[in-house]
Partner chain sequence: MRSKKRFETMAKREHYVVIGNGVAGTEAALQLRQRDQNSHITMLTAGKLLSINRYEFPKVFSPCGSDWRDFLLHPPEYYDEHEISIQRNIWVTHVNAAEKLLMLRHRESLSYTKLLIASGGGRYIPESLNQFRDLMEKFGTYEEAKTVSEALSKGGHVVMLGGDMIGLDLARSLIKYGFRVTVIGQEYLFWPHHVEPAEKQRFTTILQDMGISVRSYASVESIEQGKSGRKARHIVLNDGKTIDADIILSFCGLMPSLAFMAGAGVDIERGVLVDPHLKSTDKNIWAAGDVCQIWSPEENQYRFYYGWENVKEMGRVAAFNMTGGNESISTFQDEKLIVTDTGEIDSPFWQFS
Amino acid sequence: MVKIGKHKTDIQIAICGSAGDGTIAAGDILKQAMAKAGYNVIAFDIYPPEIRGFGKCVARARITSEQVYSLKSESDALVSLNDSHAIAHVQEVGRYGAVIYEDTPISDIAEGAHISSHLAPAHLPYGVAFREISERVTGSARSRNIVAVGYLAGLYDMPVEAFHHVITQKFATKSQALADSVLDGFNAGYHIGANTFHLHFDRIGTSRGKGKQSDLVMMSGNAAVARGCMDAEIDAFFGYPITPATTIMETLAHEMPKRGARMLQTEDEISAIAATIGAGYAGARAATATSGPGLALMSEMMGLGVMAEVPIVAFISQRGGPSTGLPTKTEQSDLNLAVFGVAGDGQRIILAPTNVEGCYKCAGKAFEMAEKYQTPVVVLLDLYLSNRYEAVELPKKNPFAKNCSKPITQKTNQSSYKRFKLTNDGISPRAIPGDEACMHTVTGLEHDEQGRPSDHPVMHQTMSEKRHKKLLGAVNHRGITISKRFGDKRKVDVGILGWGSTFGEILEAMIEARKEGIRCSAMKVVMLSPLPLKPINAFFDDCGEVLVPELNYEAQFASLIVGATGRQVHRLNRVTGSPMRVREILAEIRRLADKAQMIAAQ
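Going by the form predicted in complex with its partner chain, give the structure for the sequence I pasted, one chain, nothing else.
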């Protein structure tokens, strides 16, 4: 038997089945356990658009010893819990990768319906009697998925204690008998897997935590957002359910009341953001979350937030659009709506984290920024980021500052308090209802320093300037990565500029390209508005050619950058509903590297 070696680990496993097969649950145990054992894990589950029934689920997890940034386009092993769904995924298994499947179907199956006839010659078949084992050991076929996870763990020599720990924890609230039976199912599968001859070459090697149980926790992007909100001591949250943002609200519904904070499901997105603005106005740390269609409804309110200078945070998890679009598929096509989607000159702060840890950071920092710059802050996520899991280690010390509002300095009297006082940095001291002698009315109308409606031409010019100027400081906000360059320093042939969830694939492609000897570097831009122009321009100065890969058809980020810098970029756009493929980015990098070389030679 191969023991856990000193070599690196990089294994991607896909579990495919229908909604009723416990596919996602199986994937969950796998990723939680491997994170527990100290491995880096990136995982992304795909759910069927149908709510119930037999729709296809795929749980994918990439388990590594080194830091990686995205899933691989090829999996090293596929576990089929339902061949009718999994057959289409056989092709994602790489050369000498394993296909693990049910060898004891409950009933006769039609010719061609079994996955074994669909394997490529380079695949390794592992047929296992999941159902029989489950029935024998647990008394029912329902634990097939657990037996399969056990088999997988045995087959790849995964650390068994971590699995026991996770399963025990998962079933802690259930009956002891059930928990025991599930453990038995796992162990039975593990035993068979461990005693199966290993034909595959992928091995679990060292973990980041060197085998010790670690502080790494598996967390989805949305869970990280919720965690960030909690650590930033959110007071109020209002939302209206919409995929893929709903789980933020659901998590907060659980967590907030425990701390006395309040969460309310409103009647629509308009009221969600309206109430958020009301709460923000009243001094609360308030947030809402939605997806593209909800953001479209929120447009008008977003403008009110800008005009009335109310601190709020809106988490927007993008999905395929326009309109209802592809509710369960990922896309990055709401950038324009987020950045530009208000009536008038309504600039506000837009943050787009690139990974799960970033979700946590951006969520918490968004509250600081909203307060400090007195403006709505939009945190732009997407389905791939919201739903993907990564093993993250959260800071031991709470990294978020509490009250960041510019305080009212001297005691004012009623007539002297100016809510929208013109200051050097454009930020006015802010009073909230309940503050003595600072009564004022905020409005969506253009107004003077006191907040009284005014359509005086000079006033509108002055106030527009104030509202934009005050945001400039945000690109230097402390404790958050606004933009960051990776890879080769100084002059390179190819630079890849990216944002949001796609940056993981970009980094992987960049790393591959560098291995091939291509001089390149990648830069992520986390703050999309206002743009950190200085580092972006410096990046352009250093790069022969600049590539902008993103998951939308209209090259929205590329256009944003071109508009802001006047530079040229190469666009790479995909709208397949799935994350960008690393190899597609790599192919573009190679092409551009050749081009850059040719230009240099001339």
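Now that we've seen the form predicted in complex with its partner chain, could you pull up the form predicted alone?
Nothing else is written out below except the one chain.
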């Protein structure tokens, strides 16, 4: 357990219950309040796939006063709203961690069914009458989750004003009587927690400071994507619901009409991508969002977007696969589909943010890249990143350019405009339907410079070179991190190469390894197609051994890197449906560091 001193805070709390217990709502109040109070927060919720509302829910939040990059492997406190589900998570509580549970059940409990019988000797038990307190204060047991949050806040001396603010906002649309009742439940729990004899010496320390509070916004990866779309002035969105991408569409459905933009739920994913390409062809900033099964359906139309050089953006949130797979579990196994899933040589730009702030930046910059390089751009998330909450500091000035298309700089007549004109950079002046004297043909067939179908071998060779050449400039696109190195800047024993949401765990593992004296460095790669080969090769040159951790069975990113660079890597692959564990990566770093030292000594 990380010691919480007077000036530093690093505590991870897990709330576990059944669907209907208010577990996710309790976790939301906790993370929103602590972010409001100025703390860094990383949170991730787990919920069941069944629509009928049964199954286990877990809300985890790591609250810190300093910058961190992932959840911890062990929690410092576990709150049980349903023992049958929470018992399995007792083993995830660290030494001297608190386990908070209901100690006044309303019926007889079978032997071994109460969570208290599963605590380790080093766990600190706190039994609380959540149901009884809720019924006494609010007249109903339905607020026992709020009582539990209040007790937790009181036990750890959390800032009560921030919780009052969040609860008031959360129930602003409800009746005043209900809002007051919820506050009463929280206050009752807080009072009992604050006056409970503490079996440990941990408290919440100071936050990052009041000067930062106004800039911090607590949001999920999907919410950050939606915010990036809005700041990039999206014109049209077409989508079909699918976990875990649905909340992007839901958020945009609420926000886009306010600005005169249009959102349409289509009958399926094929219709969604077709409509998106149609809107992009017509000059709109258009996007869609889906998950792996939806992307598989979209592959044919993606090829049309590449061939017709139509700018669109597709947000793909990966989940466990193949097929329907694991709808509510995270995975990074759609990389091959995103990069190669199209008929023929259909390369397009692939971006993979590594944190919630990156979701915002990649979302907005994707529209710039789509227009500038006249191609579909895929932004690749996963369930862990889509549903992960972080306290994000958004820019006060909109960082996204409005129109990045290559303009038509000379007057044309009806026969001289060449939509697919061959240029030095491979990018053609773009006209949209209705532009004067710019009539042209667009087709899915191979074509000449004016768009007329052509199967001439020289033309196909030339146009294939054009479509690939124009993408090379994307690795130098301004205003976005394409790749970045962390840690030691010189020669190291171990380098860790990562992408997507797993990079947070990679960074934490690297930091711990350096504390142990291991010479190591980490590099995140945000642009997966085309790959930024120059910095990647330079990274390899500095590393004795290179480790690639990722959440898929086939080592898809590792294979992509090996194929592009010819370098050898060590693979660390997990498909548990959960985020990678820091300790697993750290163990591999130690093993490879020992190997590098042995080789150096020979």
